[in-house]
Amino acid sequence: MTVVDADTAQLGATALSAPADEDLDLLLLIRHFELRLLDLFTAGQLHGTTHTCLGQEYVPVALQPLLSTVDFVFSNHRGHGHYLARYSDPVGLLAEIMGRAGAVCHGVGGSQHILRDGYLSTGVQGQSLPVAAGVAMHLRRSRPGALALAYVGDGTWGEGAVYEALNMAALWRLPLLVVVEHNGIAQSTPTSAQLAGTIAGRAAAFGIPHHRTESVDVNVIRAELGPLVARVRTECVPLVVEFATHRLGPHSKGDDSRPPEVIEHARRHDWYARYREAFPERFAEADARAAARIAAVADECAARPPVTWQASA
């Protein structure tokens, strides 16, 4: 298995700019939410499966201020960070995953399938892109300036639906933003064993602009993407944005087949460690606040009664 194809020197050496307080708080909120999920699963308090975004939390945090409330976001199986960046609602999400009262989808969606306003997550790889293309067409006609964003992984590029959607988006000039969280592994298969060519090359085949970023600095990422996302809105030009990122945790709860050196490579490039080293005092205070907040959220949700579902008449 090969190490994730990110520029190691750039990721490891570039100094980070100081994050805004709200960005640091959100980054750490997502990190501690995901860590608590693994603890709850180990304790037998969760049912079904759950996939954490440990290591990738900065992606939706960086994108959050570039999005509008009229945009539609399509998430995936590893979508807790996407939801929390959109709504900052750890109570509703954790209640959903735990099947407790106050759950955002009445406990029927669980970890992977969340529907709220202009947000939808699903565990079916690739299926969101054709739907996102349809929503982008609707937005172009009814809400000029709005866009549809679809989060996918590098493994999703093995699905034919991805290419059908890109073809439609290019032909019909749809305001579609495709965000690829390229963490170098599709469940247990490294990218080098399942993806021919590059994501940039595949986007180019449809004449769709592509931008790859290897930064974990939320300020740098926004500066890179701001004009590009604005063009999606104003000119209805689809865009593929590829994040060279790292998955710290296992595919789901504990099924991690990666060699130790690959996991260690991901840990060395974790945004959490880099921000902690760059801004130690600010980070320690924010980290403690986030940990305490999530601990309180977990206690509150655990004390709630199980959700009851009643079909409407």
Given for the second form:
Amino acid sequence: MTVVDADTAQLGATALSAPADEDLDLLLLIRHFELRLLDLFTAGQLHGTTHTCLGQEYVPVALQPLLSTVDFVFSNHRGHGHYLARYSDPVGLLAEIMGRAGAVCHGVGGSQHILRDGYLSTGVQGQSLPVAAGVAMHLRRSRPGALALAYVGDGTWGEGAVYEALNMAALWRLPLLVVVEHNGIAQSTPTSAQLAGTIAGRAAAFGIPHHRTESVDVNVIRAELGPLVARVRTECVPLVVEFATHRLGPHSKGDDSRPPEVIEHARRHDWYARYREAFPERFAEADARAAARIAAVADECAARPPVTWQASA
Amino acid sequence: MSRPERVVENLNRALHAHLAADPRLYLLGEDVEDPYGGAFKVTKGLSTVYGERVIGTPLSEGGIVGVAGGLALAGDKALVEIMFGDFAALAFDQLLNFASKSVSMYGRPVPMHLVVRCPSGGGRGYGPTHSQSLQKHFVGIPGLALYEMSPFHDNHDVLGRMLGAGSPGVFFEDKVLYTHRMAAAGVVDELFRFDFLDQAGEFARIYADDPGELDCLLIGAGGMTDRALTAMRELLLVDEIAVQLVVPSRLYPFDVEPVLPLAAKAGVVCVVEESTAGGTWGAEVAAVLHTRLWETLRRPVRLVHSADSIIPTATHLEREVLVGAATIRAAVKSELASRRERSLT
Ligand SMILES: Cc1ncc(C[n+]2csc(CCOP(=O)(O)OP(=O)(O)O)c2C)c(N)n1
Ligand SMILES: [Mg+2]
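Here we have the form predicted alone; I need the corresponding form predicted in complex with the partner chain.
Starting with the chain above, the whole complex follows.
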């Protein structure tokens, strides 16, 4: 079976605009961070689990300049890109995942439980949406113009907490931005087997504006979303932004049961190959820089002593 | 002298005072706004005075405890009223996996000023899903404190303690207690008096005229007060057994120190609770007492519960199931009889 669907056929036709240097650097930093994590797992240097955002790195990179430091970001299990886009701190994050000194949460939280200033991730799907609504309620009063952003996957729309939060956010006019990374799959379950109707339809049911973007071009995405995100701030209304995206790697590590053609389909959408093709020289340089930086980060973390934590502090 | 206020008035006054004192405090719950003022009228008058900080919510227990958790995370304080404590089951994830964990799972202390109020218990004919005592389901969660309302503990103090702790708490409020009167000035009634075992006033102790007389110690949370007192009266007047009752304000973590001298002196201890048996708060108290007083106690701590059953609606059926004064009296007598038998052999 060949999976050359309409959107894949169009890919070549839509040329990517030139990314800013810092965007390209950040995209590649996240990519190499995630690849290194999988290598470290394979080498037996990491324990537990982790979920890489391979293929989805452009989502938080595109959103980054649309956010302000007083905004509160809620991340989820697939959160390394969200964190790195906000803080550009691969050392703190890798130390956290490796349980080494300098870990951003003293090794207690690990890959999916991170708190730093206005940034929090948790490991229970859907749970963060009502919490984000509460933070949005706080911000509306204490910091007008600030918003709460919650990243969720498509599979998480199975959780009732999502709808309780959307209902309250719409009713109470809360500045809540829900960013859906719709990668078509939840662990091993394709969206077609777990989501009736559409995310657009679900947002519409609450009278919440919804915008879907198919682009991986960070400039295009920003231009589309800029005015919409500004409305969340100025008019205190929630917004659902849906990214049609693709998960390149396994759900966590070594657990990809998708047929090869589905993985191939995701690969054809990968921003990495497309940017490389469009801007070969700039890309090669930036790519080498990011790879070298991550190699150094990994060496540095590996050389650090185990992190310490006082349980009842 | 005027009669002491009703418990619900005391609680309502406490909420008023806290909302007035702290502009960062919110109260959320279903139907809590005026003119309705909450299913049990606990929140009457609050929305009229504190407007936007008293929020009537959709039917979304998990959602509103989540919103409250978000407010707390951002540095505000929040009180949530769960209309019937039974529905706290729908907020279990937010309490277990978010609010209580957030205070420590990020590697450094994160203060969370959050209190979830749960009208609890039977005796009012509300039936199986509106009458339970859920305390046991929340015992033993790191970072989550459990308190229970009582006629001896001023609600303003208790809520102040809970809101000030920096970690979330659940406040159980026995529904029958709302219409009862607070106990004041050391007097319970014509027979019983009360004092406190500790400086902070967290452990109320109820006794008949002579605090030195003690055959058996009862430990029970606020909701058990009336039934325990009825049993104690009959035990004293009919059976000539002197029983004292300790009512702690905080159920978990349970601070056993203030109770140890009395428990040791009595040698016979019963913990009374309205929940069904199995993994209960009382079992937790017993385990702590056994560890500390193994050599001193004359009997294993006796647990007194409601029957192993759902709670029926019809008054006479409900009465058969729920722990009552007669159950407590019988338990005390059997404990003392076993003790005597043992000391005779
Ligand atoms: C309440 C809950 N149920 C199940 C899980 C296990 N789990 C973690 S991620 C995941 C799939 C999530 O899918 P989606 O929301 O689409 O996000 P994606 O992994 O695709 O980024 C599952 C089932 C969980 N963490 N929390
Ligand atoms: Mg998904």
